[in-house]
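A lone chain, given as structure tokens: the form predicted on its own.
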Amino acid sequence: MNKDAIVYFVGAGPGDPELITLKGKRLLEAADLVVYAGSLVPKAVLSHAQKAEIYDSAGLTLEEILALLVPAAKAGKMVVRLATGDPSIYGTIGEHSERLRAEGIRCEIVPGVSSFTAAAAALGRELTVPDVAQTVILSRCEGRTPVPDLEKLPLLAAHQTTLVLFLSITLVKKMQRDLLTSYAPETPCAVVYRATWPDEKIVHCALSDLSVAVKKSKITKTALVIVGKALASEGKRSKLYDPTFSHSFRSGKRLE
């Protein structure tokens, strides 16, 4: 067995082929071998693996990716699992490592820039604003696939806090619905479809118009729901600016 066999997951980005990492596009330049999640990183990444044997997962199985994973890494190719966004949200890191580790492949994983970060960028946004917002909730909403109990959305709107939510869209009634039952109607919420790819688009509502406005806007797929004040709200200067604060880098002034 080839003990120095690996498999690199790679985070491509949320879209913009220009978002991966300097790392990733340095293993995708050297890849032998590249299976990559068809339906959601752009071809133009895929540029960068002039060398590789490209296979689309879109259609695969665990057990089929796999297939092709595994004997390229024994044979001492180097391997690449090509994932959107963050391989570490919503990704299937765990399920691939597994079955790699019991073959004696290690994993790497090289982080990307996920969606969530990438919507609130094309918003022009902080998620997290001084005396409004400190925390940010990712989940979705529960469908087909269940969440922990204790992860059901009315519990998680009761923090009132910046929420991001993955995988949802088709489900904007239900959301809707439970998100109501702790945040204000006039709650500010925005819709970011496919962000940072040329057809994004951005959809800003109340939380009490967020299903009509889901529905006009005809996006069904690839997008995130942001709820939250933090959307709208200035809030207060943060400290580490403020020139009367002390920290390790600067003496707090007192100002006449």
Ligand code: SAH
The other form holds:
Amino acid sequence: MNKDAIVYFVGAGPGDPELITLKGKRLLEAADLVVYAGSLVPKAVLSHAQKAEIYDSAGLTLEEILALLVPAAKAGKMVVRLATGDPSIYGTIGEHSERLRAEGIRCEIVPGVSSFTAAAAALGRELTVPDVAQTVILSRCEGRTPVPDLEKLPLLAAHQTTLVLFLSITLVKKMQRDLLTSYAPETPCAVVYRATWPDEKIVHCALSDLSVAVKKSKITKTALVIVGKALASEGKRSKLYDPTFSHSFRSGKRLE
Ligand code: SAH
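Got the form predicted on its own; any chance of the form predicted together with S-adenosyl-L-homocysteine (SAH) too?
And the full complex, kicking off with our chain again.
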């Protein structure tokens, strides 16, 4: 077996094929085997992998995926596991890498642009706004996949900061109920469907209208729900560019 056996976990970005890193593209160009995560990886990104055997993991179990990755990596082939967005967010890295390590195969992760940053860009918004929200919570609603007790949505909502919900669009009724336990009914929400794809769709609404707005939009998958006052804040100033604020790259000046 090749003692340098390695599998690269590469973030493919949110959809726009230009949003893969240069490193990710270079690894795809050199790849002999690529296993990619279903419909969320754009075909144009796969086209970088000109000389690779390519498999869609959507219909495969972890065992079947490993049956592709392990022998190829052991044979010294260049193997890429291509994830949507950034591999560190709901990217199943842990369960892959643990088993690969048990086979003596190293994993290297190449980050990607996550759908939540792409969605913020599509909205033209910053998710952190001075005095309004200095924390971003990334989470999901509990459905068939359980969520730890301390992360139940009403507990997260209590912070009333910017909240981004993945994998939860079909649970929007319960989501709205749980969020209303803390957020005001007029809190701005945005639903971003397929951020950066040609058919991207954005729905703006108040929290009190969230489930009705989602139903009307007919969005049932591949969407993020973003909630919080940061979505509507204007004119807040950070300390960073405040002329009276000193930091290591600039001394503060007293304004007359
Ligand atoms: N690792 C990915 C997330 C994978 S989980 C990332 O960093 O984005 C899959 C979920 O991500 C989807 O159900 C949806 O909630 C969200 N998602 C992925 N791509 C998206 C996109 N282009 N636009 C909106 N949501 C997206």
